[in-house]
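What follows is a single chain, given as structure tokens, in the form predicted alone.
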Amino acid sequence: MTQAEIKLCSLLLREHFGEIVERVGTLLVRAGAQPLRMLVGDTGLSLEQVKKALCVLLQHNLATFQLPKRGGVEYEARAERVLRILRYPRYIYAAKTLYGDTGELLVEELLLNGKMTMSAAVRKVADRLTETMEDGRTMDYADVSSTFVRLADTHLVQRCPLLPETPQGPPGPAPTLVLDEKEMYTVPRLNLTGRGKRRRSCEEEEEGEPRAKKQKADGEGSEPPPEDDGIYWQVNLERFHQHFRDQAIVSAVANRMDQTSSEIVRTMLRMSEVTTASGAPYTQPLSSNEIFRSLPAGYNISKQVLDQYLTLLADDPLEFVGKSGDSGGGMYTVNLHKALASLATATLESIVEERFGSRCARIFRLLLRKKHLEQKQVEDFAMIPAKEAKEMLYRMLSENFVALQEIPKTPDHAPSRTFYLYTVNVPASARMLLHRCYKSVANLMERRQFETKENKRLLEKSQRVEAILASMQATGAEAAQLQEIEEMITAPERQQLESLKRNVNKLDASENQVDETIFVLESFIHSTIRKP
């Protein structure tokens, strides 16, 4: 792991889980697998604190445990999973666009809690939705359950590994968890009846002891365990990444060709989304007849026009769509790896253009197309004067966007008898850019935290005033009294608050934009790694 990634992991853990979890998590990321005894010694924390921190990391899938041959239990951080915390807003927003507010809140609860049973998630979300509804209206558990089932059907949520029902042999120092792949997306049959509840008002609690205490005192607090006790669910991040990749491919096709072409590609991706593995280079082959039947109702195009579009897509130089056979009117696949390579290359081109200017981008595109060129050839093909072309090539070479390959004519590697060819190593450039993106996100987070810390007193004052206003409005205070409370924050302070809010929103938006670039580059790098 690079220092930039370790720093970003540390910042994310501190922001979301606090200082103690951050110290344990960062040590695991930096040092690799460690036993409990070493963690206590190296962090300087008490045994109880380290145990609680590990519980948090395991609950949120940010760490794993293993049984080494020499005995004992070792804990290891999942650094890639820690970096995914940065993408939580995108997962939640994607769930909202696909399944509305209910889907959004279900995914949010699962991400906030790491793992949850279906019944607990449904009840929590129903209560939260009831809170936002008008008085007298409530959210039915059945409606939330149906959305949960839809999330499981599209593999956006999945079951967590469980303890085996019949343990084999004597119990070891750590449990062995198993996961039946057939059951991974099977939702248990639950008889969830009821509606979401609002929080009780203060008046109810003033009548006497809170209800929970009364139940405890009377011995009525022991409810029977839910039907799905022990079956925990988590968010399937790989499936969300598949969705983001498909969205990026559809958007690229729409920009290159037109909306109808993008809708055809979207239909092909939707038809094979559950049957295609996340790391597969191609989607499952689909016949043009199947594609025609699955097109959205609004697209009234004939079969002949669809075949013309498919032929155009298959003949396109980018090769997003490939033809794999002639049966059923022609068999077509979406070439996922080539699409990711095109997206990564386009990202590199735009960064070179922003960083070095349009003439450097022209040289960069030329090298991508021609693969290897000498300096003289670059000058001639790009139609740029020799001095300027040399400066531009050296600038890109110093920043690692361009590589130099030596091809000697003789074994002594004498410079006068050696060809010097410029080339673009796309995977290496993508890795270098990914490292810079991690550094950028860490800098943005530190700046946001600094801005908030600098204005901490003002933010606390603003929150106090808002709380007073809310309580006075609830009790029916007069407009003059409310105005008097609002004037507790002076005009310069209000201006300062607005400026802070604007800056923090900009930094938040920048973090999300950099994460989009990180996603494209990471997806491309993963697609270049050969699976054993």
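As the structure is a prediction and not an experimental result, all values here were calculated from the model. Positions refer to the first chain, counted from 1. Whichever C-alpha set is largest while still superposing within 1.5 Å between the two forms counts as the rigid core. What changes on going to the form predicted together with the partner chain:
- Core-superposed comparison between these two forms: the C-alpha position of Gln473 differs by no less than 2 Å.
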Given for the second form:
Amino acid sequence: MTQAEIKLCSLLLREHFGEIVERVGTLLVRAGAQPLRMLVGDTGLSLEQVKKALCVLLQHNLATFQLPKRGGVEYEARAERVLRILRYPRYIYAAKTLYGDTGELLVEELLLNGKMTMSAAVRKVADRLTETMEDGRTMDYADVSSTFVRLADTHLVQRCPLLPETPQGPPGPAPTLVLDEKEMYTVPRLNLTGRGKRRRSCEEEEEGEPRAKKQKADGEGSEPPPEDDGIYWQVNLERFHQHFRDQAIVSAVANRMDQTSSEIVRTMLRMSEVTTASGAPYTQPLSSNEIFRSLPAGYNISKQVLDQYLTLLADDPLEFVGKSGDSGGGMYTVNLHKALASLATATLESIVEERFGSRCARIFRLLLRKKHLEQKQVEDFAMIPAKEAKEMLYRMLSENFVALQEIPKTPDHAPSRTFYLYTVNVPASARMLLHRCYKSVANLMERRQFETKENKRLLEKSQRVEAILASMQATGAEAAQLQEIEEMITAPERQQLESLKRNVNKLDASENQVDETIFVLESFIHSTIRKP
Amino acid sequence: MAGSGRGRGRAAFTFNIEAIGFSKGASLPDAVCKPPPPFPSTDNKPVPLKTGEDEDYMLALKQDFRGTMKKMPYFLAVEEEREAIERYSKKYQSREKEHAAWTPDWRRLPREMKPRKKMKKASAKPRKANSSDPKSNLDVLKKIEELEKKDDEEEKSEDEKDKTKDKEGEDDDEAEEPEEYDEEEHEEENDYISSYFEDGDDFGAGSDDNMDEATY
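With the form predicted alone already on screen, would you show the form predicted together with the partner chain?
In what comes next, the whole complex appears, and the chain from above leads the way.
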């Protein structure tokens, strides 16, 4: 874990879970697996606080525990999972585009709570949806359940590891949770009947009232344990990443060629969703006939046109689609790793262009194409005067976008008899840029927190005024009184608030956008790691 | 001799300087004497942010999520200093927070995570006995017996727990610490400082076993 990543983890934990969890989490990320008493000693917090913080981290899948051979329990943080907190808005929005408001709220509740049983999630979401509906209408549990089942079928949510069915011998210090691969997405048979409830105490429906009152008084304890007790669900982030990757590939094809070819690629990816493993370099081969049958209903292109498109895609130098055989009208696959590499390279190129200028970008693209070039060759191919070319190359070299490769002519590596070739090492540059992205996000978050802290007094004042206004409006006040309350905030203060809001929004939007770059680079780097 | 670097009083490089692109006799750029500035001026300004419906919605989602997380029971804030003036609204705010407290599923967590409840239950009993019964000698004796029994119970339960927890000895110290603290909290409310007289310490007059001897 680099310093930048640790800093970012600690900022994210502090913002979402508070200082205590941040101290414990940062220590775990920094120091690796630790037993409980080391945590208490090193963080300087009390035992109770450390226990609570660990419970929170374990609940949200940000930490795990294991039983090492020498006994006791060790806790370990999952740093890359902590960094995913940046991407939560993107997950929720993707769920919205795929499954509507119900899906969006289900994923949001699961992310807010880490893991939940299906019944609890369905109940909460039904209540939330009922709040937003017009008076008198409530959300049925069955609708929410069916959306949940659909989410599980497409593997967007998965089961958490379970307690073993039969107790194995004397209970140890910690349970060993097991997860059967086949059971990961099976939804338990539940008999969830009911409708969502509103939170307000004045209920329009008669039968809802006594039930609602009982719930407030007793809390959860008096109700019988739900049928799916012990079966917890969590969001399957890997599947969301696959979805984002597919989206990126489709939009890249659309930019490079046209809408129809992007639809063809989208169809191919959709057909390979369940048959392709997550880390596979290319999808399973699909025949042209199959693709023709699976095209969306609106597209009525003929078979010959489809074949022409596929041939064009396969011949494209970017090699998103490859032809792997001729049976069935031609067997085609989508080259996932090559596509990720192209996306990452395009990101690198655009960063060089924006940072150094278009001439530097020309040299960069030249080096990508020709792999290794000498100083003189660079000047000739790029058609840039020697002095400027030299300066640009050295600038890029100092920022580690470009590397120098030495090829000695003699075994003594004498500098006068050695070739020095410039080259671009794409995985290394990608890693360097990823590190820079983490630093950027950390800087953005710090700046946003600083801005909010500077204007804390003003923000509190405006919140109080809003609360007063809302309560006065609810009780029915005249316009003159409302006007008076509004004038409590002076005009320059209002301007200050406006500019603060604008800045905070800008910083937040920047964080979201940097996270998109982080996603592309991370996916590429993951694809280059060879699994043992 | 050869290549000593001071031939005819002029510097010479060990390699052909043409290879890196400097023509013979051209001036080399200035050597860098200090680290680069922390905020260098950028000639190329960054591209403006993406704007659109999607981005606006995701921005709103992000801010909402942050706000909601702060209100969840998972957000453990360090308790702030007591305010100078007790606000009336605090009475209602704190009750809401208690209502939303969260208990994890203890079956899925290691056993050491569960907060130790034994102390509070055991000490609640003598407390109730204290307040309900009128003070009399018999009751005082009974109470002393109960306290002795409570100590024995704690010793036994502690031993059991220690065997099942880590085998190292450091755990004993840790197990004792919260217990000692709780004891001090839950002892009788009289004017005596409970830490003044430790169990087993001799202070001034030693053990008054033999009352016949006069103490000086």
